[in-house]
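Just one chain follows, in the form predicted on its own, and it is written as structure tokens.
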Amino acid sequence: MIVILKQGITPQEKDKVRSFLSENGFIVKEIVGQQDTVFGAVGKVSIDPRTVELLPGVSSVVPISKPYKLASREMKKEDTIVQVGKVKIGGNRVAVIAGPCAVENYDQVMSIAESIREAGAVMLRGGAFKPRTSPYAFQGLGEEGLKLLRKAGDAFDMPITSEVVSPRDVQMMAGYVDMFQIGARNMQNFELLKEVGKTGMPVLLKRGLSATIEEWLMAAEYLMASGTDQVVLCERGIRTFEKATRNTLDCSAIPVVQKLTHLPVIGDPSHATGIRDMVAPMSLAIVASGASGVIVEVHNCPEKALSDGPQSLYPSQFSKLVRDIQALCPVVGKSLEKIPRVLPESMKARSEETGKAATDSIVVAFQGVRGAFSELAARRSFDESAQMLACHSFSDAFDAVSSGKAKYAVLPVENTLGGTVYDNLDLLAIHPELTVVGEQQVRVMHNLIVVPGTRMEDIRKVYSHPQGLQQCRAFLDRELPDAERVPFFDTAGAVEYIAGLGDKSVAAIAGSPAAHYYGMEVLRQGIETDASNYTRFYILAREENAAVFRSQAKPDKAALSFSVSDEPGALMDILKMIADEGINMTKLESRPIPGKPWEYLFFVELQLPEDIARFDELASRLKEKAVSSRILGVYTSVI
């Protein structure tokens, strides 16, 4: 059952309904919410649940219908957020997860540790026990190769995951493992899942190879009830009638299984395919289905792999699917996990003392209302413990960070329909304090918005920013071409305004984000005409704050600006000076210099090539050449 209790409920009412439920016969869980705090009251025994409502504090107690209880939405309306070190799985982040299927040897391991971690992977996977068909096949080194992974994941700074298959090893590989895994030919080994439960570890459960969803979701209860709850369900392809793949990669699960389960879902497509060409593309349709991250299989010479070698992908091959995968990622609303390349000394102590990634606490300044495309760019590039601060206008995001009361701004540089923002151009200008220090893309999905119950037939007002307005108007002219269209400052403003009136006759069209924070109901989704539409935003900090994101991973962007003499060929010159370097540009703005009339900033976006020091070369020409220069940001293009 879950127990909701009121708002106003004191420690010692909670404590003593957590007594009661225990005395009782139940495992209880507690759950804060972003409204309610419930308790998840579990167990074998019954009891009438008007006994349980009548105790102070407790506001209602509702039944859970589905057989598997800690695990079902009904439990836990939010999205679980598993942390496996300084790795997180869940919510709005894709987690790469990648390594060979048998730790070998030495070389082996430390080579492809290396070559996954430069190419994005945040987990290093590996098997030093291997389950195998066949009793001839190899079965892996055990402890030694543990060992071994654990030497690889610490030098190259990342959380480490392997195979468990018997209950007498999990004592073992707790000392040397950051998550279990608990593989196919073992979900519904019972045993073993009660003693990983009891270890309270992550785990990572692959669904048996004829398990159905609810099955897969029982195995994960088991863990659960057992004393973990960190838990990430992966599908790693079913045994079907089909021959041409190793399995068949059941996809429509998880869109199923988030449906059903706050748990995070990743896949496998690796043993999914058993075929190495096939395992990026289908990396990039889990990603699509909305799973939190993939699994897969590197090795740095398959060809003479002890396990698995065809299905395996070489580091090149790994690197551009990690890529490709960022690509993808604004499309389904999310960004691709990373963590630090190197971790600061400032942040060790920290991260050693609590466990916590860098970013909790933080203060991160917006422009706009709750619910606005710019906080849900925010809420992409910060960790879930990051505090939004909503400012009025983009000067006062500015304004936020330079005087510290907030750490980073995100804000608006570029819209593909609407083109570049200048007001946010001329006030990092005037702005020296603060630099760029990374890049975060929204796709822009507008919905009508409507108070809950509203039919389309009752609509007769909508509201939304003119772009909205504009970027909708195909659907406006054939679903509500007598509704009047009102132009508003703000699309999540909107519909902040119209839930405040309360009004069925009125709709707003703005992102899901503002639906859900006003408590508004979707009623029809992905009305803008053109779907190729994106906003590109700037994370903005001053200079002592920028060590973070610049650890995050190798820059590959930076941002200049600079004014030339009034003479012919002034900033032909300068572009020169670019191309001669072999710098690509990929922007080039002019805005006019204020109190100087005629007299413009160029603003420059360049990719930075491989040889940094390329980059540095021109930068020092720049100054020398032009009247000002400046250096805006080094960044990556996207957190």
Second form
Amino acid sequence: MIVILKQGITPQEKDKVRSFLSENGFIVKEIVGQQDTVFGAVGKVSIDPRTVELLPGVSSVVPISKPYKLASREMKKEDTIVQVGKVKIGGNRVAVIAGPCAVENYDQVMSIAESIREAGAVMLRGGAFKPRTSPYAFQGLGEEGLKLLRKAGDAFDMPITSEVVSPRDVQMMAGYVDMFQIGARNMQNFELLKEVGKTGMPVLLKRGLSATIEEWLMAAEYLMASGTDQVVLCERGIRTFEKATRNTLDCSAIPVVQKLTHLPVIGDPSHATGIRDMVAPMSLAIVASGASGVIVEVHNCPEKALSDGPQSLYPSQFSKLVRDIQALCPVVGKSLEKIPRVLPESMKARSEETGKAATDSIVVAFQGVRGAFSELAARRSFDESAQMLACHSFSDAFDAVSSGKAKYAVLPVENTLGGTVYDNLDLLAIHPELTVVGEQQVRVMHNLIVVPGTRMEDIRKVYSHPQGLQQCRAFLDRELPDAERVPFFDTAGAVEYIAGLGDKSVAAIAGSPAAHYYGMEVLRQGIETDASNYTRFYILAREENAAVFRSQAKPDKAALSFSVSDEPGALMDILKMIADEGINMTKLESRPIPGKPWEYLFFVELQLPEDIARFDELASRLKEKAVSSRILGVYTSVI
Ligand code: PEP
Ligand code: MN
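Next block, the form predicted together with phosphoenolpyruvate (PEP), ref. the form predicted on its own:
Shown next: the complete complex, the earlier chain at its head.
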């Protein structure tokens, strides 16, 4: 049952409720949600719920209808984020886990670890105990394999996961791995589940070869009832009559499971298909289905692999796959998990929303009101503990970073339909103390948002930013031809405004986070005319905070600005210098220089070459040749 506590419950009352439940034989878990704090109470016992409801500090008691209790969405509405070392799995992230099927030797695991980390994987996998169909096949290196995997994980700063096959290995393995893996063949090995659950450590729970979704969730329940709440589910293909692939990837299980449980679910395209060529398309299908990640087998020399060579990707194929996954992420409203860039001090802090002390958390400025696309971009770029600072204008956000009120700002530079956001380029020009440290991309999906219960025929007025109204014109012409279109300063601000009116004759157009934030309802989703609507943001910092952010990922882009003398071919000379270094230019803009009529500042974005010396050469030649020049930032792009 779920025991919902009153907002104002005292610590003493809370202790009393907890003790009452424990004394009556329940396992009690406290779950702090965005709205309520609840106790989940599960066990073999039954009790009249009214006896609990009558305890001081209890608001109500709700039974859980499903056989799995701790794992059910009824118990916990918010997504569980599983933390494995520095890496997070769940929520709006897509985490890529990769590595060999089995650890074979030092050189093999080190080489694979290096290439997958470089490509963007955040966790290393590798079997040390292999449950093989044939007793004559390679069974794994055992503890020796775990030692090698640990070394590789430490060398390349990645947490590791490996399969546990026997309850007697659990304690030994706990000393090496960051996350246990329970294989498909052991999903219903209940003694193993109990032993692993007792460690309280993260567990990757594969779906059994012919397990129903309910059986799979019951296996998760075993782990949770034994003591861990850090469970990641993994769809890895099920047995069907089909022989063309090793198993049948059940993509539909992903959205089904996400409705039923708060636990994150990932997919394993390697074991699902058994065929190398199928791994990339199925990985994308897994991400498109809404999964929180993939686990992929990669080998430096698949022809010689001791197990699962035919399904293992070459490192170059894996690298291409991560880029494709990254490109897909914004479409499903997620971003690729990276080994975090957050500063260690922020990990301790709590976000503003929880109302807890946030003395040492990172403050991130964005422009707009709560629920704006800019806030979404800012949240995706940092850990949950970051505090969001809503600024009235772009200029306020720049000032917040300059003055130290915020450590970072996340501000739009370009929209695929609306083009460049000139204001931010102009502000960057007058803020030489700030630098670009990263880039984020958000898909702009507009929704018709209303007061709950409103019907289409009730709507007389639609509020949104002029861009929002413009981008949804076809929908408005078709579905609401008679409604008045009212321009507003901000999309999320329009939602806040209609929420305040509480009037069913008005609607707003904005992103879904705004509807959620202001308790409004999404009446129609995805109403923008062109679905290829993305906004790119710069992440800005003062120079002293830039290094730590940049050190987390290899930079692949640079932004520069320069001005040239007023003579024939001056701009062309500079562009030729870029071309001469073999550097690809991805953006060029010119802006008037205030106080210097008819003079222009040029902005360029470049793809950093593999050989960074060529960029350094360009920067020094630019300094000599241009009237003025500045490196605005060297950073990691989203794609
Ligand atoms: C594995 O991940 O190496 C493995 C054996 O997977 P599964 O248990 O899904 O077959
Ligand atoms: Mn395998």
